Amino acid sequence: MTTLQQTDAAGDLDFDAVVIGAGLSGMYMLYRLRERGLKVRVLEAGTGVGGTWYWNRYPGARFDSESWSYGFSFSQELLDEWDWQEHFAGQPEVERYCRHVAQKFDLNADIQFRARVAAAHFDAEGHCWTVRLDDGTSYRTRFLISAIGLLSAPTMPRFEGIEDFQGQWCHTGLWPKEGIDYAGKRVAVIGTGASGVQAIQEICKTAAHLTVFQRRPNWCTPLHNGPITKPEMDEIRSRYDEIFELCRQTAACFVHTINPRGTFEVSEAERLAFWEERYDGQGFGIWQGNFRDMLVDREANRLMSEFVADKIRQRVKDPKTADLLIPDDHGFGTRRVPQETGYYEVYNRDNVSLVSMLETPIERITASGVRTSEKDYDFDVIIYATGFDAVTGAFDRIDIRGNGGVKLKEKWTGGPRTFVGVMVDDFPNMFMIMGPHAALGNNPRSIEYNVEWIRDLIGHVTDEGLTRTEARPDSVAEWNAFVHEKAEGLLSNEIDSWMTGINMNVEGKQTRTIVRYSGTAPEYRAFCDEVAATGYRELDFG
């Protein structure tokens, strides 16, 4: 078995902590560990900060959480000086925000760009990690922290001939900085998930012709974005304490909260009026602020799905096209709901065609375009909006080995097992920000909590003069059982999606697993707070 070079001495460490990734998680982790006086290095594969908002530059990329609920909350000065321009900021604005944060807190001084991590192996004798980059550079560190994100490992479809195509092509998650010139050209977009929906809405405006290849439709609802005026921004700023407190209280840290009523506890007229209000509202309110039984009661979910299906039929002129855009394999909200601005109206345009890959599957990519079971299509540009190897995929792409050389990828065969989504048994001194089975939702709110919990645990280790900490197997088993308990009864866990570990383009990920925590964020924080308050009894120290 090959391992990274190890030494017996613990005193020749390069850093106290190495953080993988310079997105929001990595930047905040750096800020908090430096605050404690630790020597930290952040390793980032890109050339700038931002993570998701650095890589995903495709046209139309933007927040689906309200901008003012998404930014960092830890610095009053930062809150006072940053004005959001839109209720749901686009990628350029978000990247500017990330660069502003990095500059304000001098984070770039401890970030190494163009540094893609290839491997990380634990040295049991030295109680430290050796981290190797793909250029062969290696560092030794006491603590290893992953800030690599849930949706950061783009996947290409398993079509033959992708490299044969003579035009321009790319994945939405790896959009080139210089952009792609699709104006006046024949363009294909393959995929209609969240990124596909956003890109399609923009590309159709200038492409000579856009052909959308859809494998399975999604339930999409209006974003209702708009600019934020200066007086409105001032009013929002005056309510930041209230906004962030609301996010702490809601199930998924959004400004929307589950309606306490059941679908059948109101009259049909009241129900329809409520859904109309939600459909006309902003953001995820229709998903995260719906009736409390919408995601567990089949009949309630069926009625909600029919309501949204009727909206699609009203917006799409051609009945056959409308039917193709209405999902029949999952109910509303059982997969993440893409937010859109005029998406369904795209299919009323003369320069847009919709091809169902269920009816006429793609057989291969050719030098000139796409071949389906029915015909050949010629294109100048092909965009693959085919998603990510979610949750565990970014971990799988790094050779991570713990005690005795055990590989993380092998340990997670059959599904991830963690302690509070932050630690894994057999992997001492390794922490994950927003790892599998951590609380998800409006992620920056959970990122701040995860980072501060990890900071406090590292502080406990260093303050007590210890060298290592590790999750005990029984603690992992207890948390895993709790995660599975919280997943019971949810209709979403009966559906193939990235939230159930499914990716048809990745070998070995065709079986549903529980890869996410389905309880509420307040429940999650209460559990983690109790662990810290009782002296981390669930962990081993040395």
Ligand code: NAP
The other form holds:
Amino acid sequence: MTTLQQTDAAGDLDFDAVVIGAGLSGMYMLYRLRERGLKVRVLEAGTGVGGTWYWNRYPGARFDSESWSYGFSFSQELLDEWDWQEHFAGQPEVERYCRHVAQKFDLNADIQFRARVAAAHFDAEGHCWTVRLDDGTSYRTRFLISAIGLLSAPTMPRFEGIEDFQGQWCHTGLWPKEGIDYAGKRVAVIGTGASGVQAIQEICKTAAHLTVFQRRPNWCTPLHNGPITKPEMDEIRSRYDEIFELCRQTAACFVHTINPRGTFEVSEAERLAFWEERYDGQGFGIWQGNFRDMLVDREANRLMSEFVADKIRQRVKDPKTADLLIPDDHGFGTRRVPQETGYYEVYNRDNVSLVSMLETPIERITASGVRTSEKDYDFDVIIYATGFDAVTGAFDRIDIRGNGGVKLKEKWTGGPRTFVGVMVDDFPNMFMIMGPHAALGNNPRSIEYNVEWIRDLIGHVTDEGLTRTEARPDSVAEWNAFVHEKAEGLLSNEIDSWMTGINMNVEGKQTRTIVRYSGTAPEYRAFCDEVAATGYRELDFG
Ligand code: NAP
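Could you please show the structure of the form predicted in complex with this ligand, as a counterpart to the form predicted on its own just displayed?
Time for the whole complex; same chain goes first.
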């Protein structure tokens, strides 16, 4: 296998491929491209591998996919030697796993840490990218691959006074490595999405007092985590083929299969028994394995929401607090469902209080705490669990320019448009892993697929002695139409959330757009397989 270094038309390339990000996507891309003999450099802003699992080290951070369905599936040796300790591993275990993978496959040798990419510009004559770091270093590479994650650009609320606060504060997605000592202190958590819910459950155990500032509540359901014993792990290991095959068949690559029946095709008793079973079951079964019409039929969704609302009322002692915790602006499952372990019981504790920002909005952050429309609160620590500029946010933070200097951010004004979530017209030789409009869900399953598809395409380019490939505008239009068609009728598309491109903290992200592919992963893979099998007719080459 010759590398592009040896055949390079431009003559002065530093690398065949630059990968941005050393999370699971970047690590696996490196492994696969290096296997093909390419000279690869991964540029990672952090000081270690893991991506999401490197940055999100807030207390309580953990999987909500079953650990054994989430790990890499490509290496039998890795599967044989790694024992998951919990059904839903916590961040320290996941980070350990990422480090283990990096060490096992000697990935660190080609990863440059503390390397934050500021810009990437395409050179249309040289058929290559110039990638510039924020310290001014730049590299020239034939291929550019983004492995920057869907939820990696943390966003702060636009409150006045954030910097005035004299105590300690941070965002959950940028939790300091040395940790935050909140034990015995007065702590505020702002935000009750999946991150806030996980952090709140943990912080309340040792804080002197925890005040939760909630804007819109979410529907949370039990995770039912537990340790994995050695015999249990051996049994899981014996079923890995079966587990990954199941993930290949399900809509979002989880191990939960949708109930093929409609909500109203069963008796009320049967329906309730099924929901009870799902509520008592592990993980996303209640969301991803519910009746087939739960996310499209308003009445079915209303009944399901009522079922979960009753659970909240049963678990929270104070009826007014329970009411505050029950969403009334969206139905169950139409936003991402946070998974919890004793979350609702947190509000029965004497050291926890809940402030509804809908009733008493935060007016500003002060030197000593938070001022709402009602009163001033004093805190030692403020934690912002306020989410991310999702899907396109991490791209927007890099100055990416394609043919003729066209800016990706501008091209995506009004919503992203891609070819299978991997390529963009006018951005030759650029590939995205888990880009907008690619299949999501239990992400590593889709990451492995995306990476292997990109590897094969790069292989096709290099094997043919070519130096450039680009998605044709009509191919992008076709994929975009398909993505939009698949989104029709979903109740979730009527709701403001990161899944519909909304982030009130970010300029220009106040209008709902289709940022997510909502067809099934098997459909997605069938389409992409066909593209490859028929010689990539949807792409231009040069
Ligand atoms: P999120 O779901 O976007 O939640 C952000 C929270 O902050 C919301 O409660 C939001 O309130 C609130 N907020 C934001 N800006 C605010 C403002 N200016 N004033 C008041 N409240 C504000 O973010 P996240 O919890 O970090 O989760 C994001 C995604 O990351 C999840 O959906 C999930 O996909 C992923 N995640 C996964 C895991 C896991 O797999 N284990 C764990 C954590 C996160 P509103 O709802 O009113 O906007």
